[in-house]
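This document opens with one chain alone, in structure tokens, the form predicted alone.
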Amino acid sequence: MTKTLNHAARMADITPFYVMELLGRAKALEAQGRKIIHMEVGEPDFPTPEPIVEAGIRALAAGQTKYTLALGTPELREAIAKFYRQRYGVDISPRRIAVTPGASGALQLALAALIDPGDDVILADPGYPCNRNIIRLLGGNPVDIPVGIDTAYQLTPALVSRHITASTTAIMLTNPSNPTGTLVPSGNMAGILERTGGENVAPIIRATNTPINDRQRPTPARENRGKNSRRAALVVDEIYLGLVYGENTNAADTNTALALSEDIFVVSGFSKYFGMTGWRLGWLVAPESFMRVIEKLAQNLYLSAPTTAQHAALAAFESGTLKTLEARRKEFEQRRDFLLPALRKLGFDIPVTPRGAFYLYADCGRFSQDSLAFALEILENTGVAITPGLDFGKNSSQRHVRFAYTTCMENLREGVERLRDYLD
């Protein structure tokens, strides 16, 4: 009798990424000659800035194609540390930086270094789907906390206090959020850090005019978890932090979480703000005490990040490149300011104005209670590709869809017109 091969049992808990299936169908329609307005995938339409491309070409011509150190080239780690110092006023030792294959690689390193089988990780719902799946892959339990307009779709100190237990190994935040584009107020970030048992909160929080009310503080989390139990870690995904809009935004709210403590894990990368999606390059900033663990994981998981991309990324921090990127950030803001009222006028409910990233998370309940079916219907009948809320969790996901304003203004206008004609 022939035996069959079986996939690992844990794969039953790994959910599909529906937006990629929508993208596949959109590409098939394009192959048939239809023009598709892509508002589904979070990939900037701008090309990689020319100085970065030229630096990559020079690196190839110079034969920079061998493995690098597992944590990345010293030059790039130094450049990232300098960027934090100049952009955010935060001194980060290059020793705390690991260069990774995309921000996804950084997420995997951070979570693999923290999670034991059976550990809980607290995260917001809706939220980036790969976070849950990486946690499941490592044998952890994603603890999805429903969040809504009352907290701007972000976790708060009170929510964390309500759900943290002795089994909690990490709390995950995304700032700004995918899919909602909302920010975590700096006071909330500090309060969440305190709930993990962290004590090294920097003076920046005391300058925000949003002090934490001591009377509302529960017993510190490390006391709730027992004297011998480990602290929960704070893991913050800042891949969209360079894309924040609005002149009245509190500067402390747009600073890196690394300004609060040296014990925070921060994930970032070159894909979104820097426009290097296909170069597959990210970074992780971790507590120095974790770096040997991080290095061992990198050596075993992927050896090193792409060499040519690392050399090219050095040009990402040049003044001319940053000037180009800032101009693109302003264009993203203009797109948001067009698309947000246009979708509201069509009947989509978007109660919270996003402050960053390039997404609008819209309630489509007026039109459908099945976001996947609705996204497919819209794609087939209008040629507009959007993402079903089903990708982002279980919290009202059937009545939400995500629009990415990662295409030009002309396409956005045409997409709105197509939707108007169909939905009317």
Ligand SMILES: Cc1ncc(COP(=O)(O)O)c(C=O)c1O
Second form
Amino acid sequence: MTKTLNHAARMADITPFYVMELLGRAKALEAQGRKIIHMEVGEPDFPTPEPIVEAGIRALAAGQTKYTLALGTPELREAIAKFYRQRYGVDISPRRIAVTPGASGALQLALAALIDPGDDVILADPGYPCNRNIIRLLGGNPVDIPVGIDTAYQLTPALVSRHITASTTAIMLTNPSNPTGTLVPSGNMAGILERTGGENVAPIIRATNTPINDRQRPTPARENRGKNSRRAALVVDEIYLGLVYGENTNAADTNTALALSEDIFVVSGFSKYFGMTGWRLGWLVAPESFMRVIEKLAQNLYLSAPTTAQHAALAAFESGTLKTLEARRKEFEQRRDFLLPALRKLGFDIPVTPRGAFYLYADCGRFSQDSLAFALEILENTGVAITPGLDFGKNSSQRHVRFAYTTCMENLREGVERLRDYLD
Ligand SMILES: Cc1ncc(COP(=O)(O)O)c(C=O)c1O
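Right, the form predicted alone is done, so what does the form predicted in complex with this ligand look like?
Below is the whole assembly, all chains and molecules, this chain first.
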């Protein structure tokens, strides 16, 4: 009998990124000479600021090409702590900071440190798709909570109270959100944190779609932890927190969740605000009691974050660099202020004004009930690439698309014109 190679059964639960199909087609059209306006990519169009690039070159020339400590260089951990102090007025011990390969590495560390097989993690739908897939990879269950315009597409204390159970190991928030760009008001963040104590938690394990075997036979680790007495962890992804817009901002709403408690996990990094996507550098701030576990995970999963990038990133916090980054933030704001009314005028419904990130999550129900087919149709007929809502969850995702304003104003104008010509 011929034996075959099989992938792990749980791979069937890992969802693809539909936007990649779209990108493939966009590249094929570009190869044919079509000009494609890219509003699908979630990365800044700006290059990495010059001082960071120069610091990277200097580090390479000085031979900084070996592994660092698993949690990152002491200098960078110190610099990140100083950044929190200066920008947010929050004192974080550098000991609580792990430098990671992108915010992705930080998400993986935090979730791996928290999830036992069969544990639930509460998340908002629509939301960043990788979270669900990392949870599944670790044997956990993503518990997707549909969120809409009534809560600005974010979880609320009431929603958390309704869904938290003794099986909930973590609640994840993305602030500002990808794909909706909306914020969690600080009052809600504090309210959600209160609910993690589980006053309303049922002391039994709720039946979900987890295989029953996982639930009936908890691992020794889970038994040791006392699953009915633990609190759920709050994991807040603040990768877009540097990109918040508007003048009459409530300062508390745009502060880091770290201001609320030392028992929160915060994921962040250099990709978005700092314009360093390809350098693969992020960080995790975790409760101090978790740092040994996180260090062990980092040692085993990736040894250390990229060394050259860690040296380069020290220049990210210099005042000259921050000035450049603030000018770029202003430019993103101008793009939002152009694109939002322009899309509304075309017939896209965007009921909540996004406060941050660089995304607009638009209801395209007036044009189509099939967001993937619609995105492909738009690409084919107008050369404008956008992301189908399908990538962000199941909640009304067939009638939503995401526009990223990660391209220059001139391209945004041309994109809107092409859409107008076609949709009219
Ligand atoms: C919400 C969110 N978290 C994390 C990431 C991953 O960022 P990084 O490139 O730093 O791994 C992204 C990237 O798009 C994101 O949108």
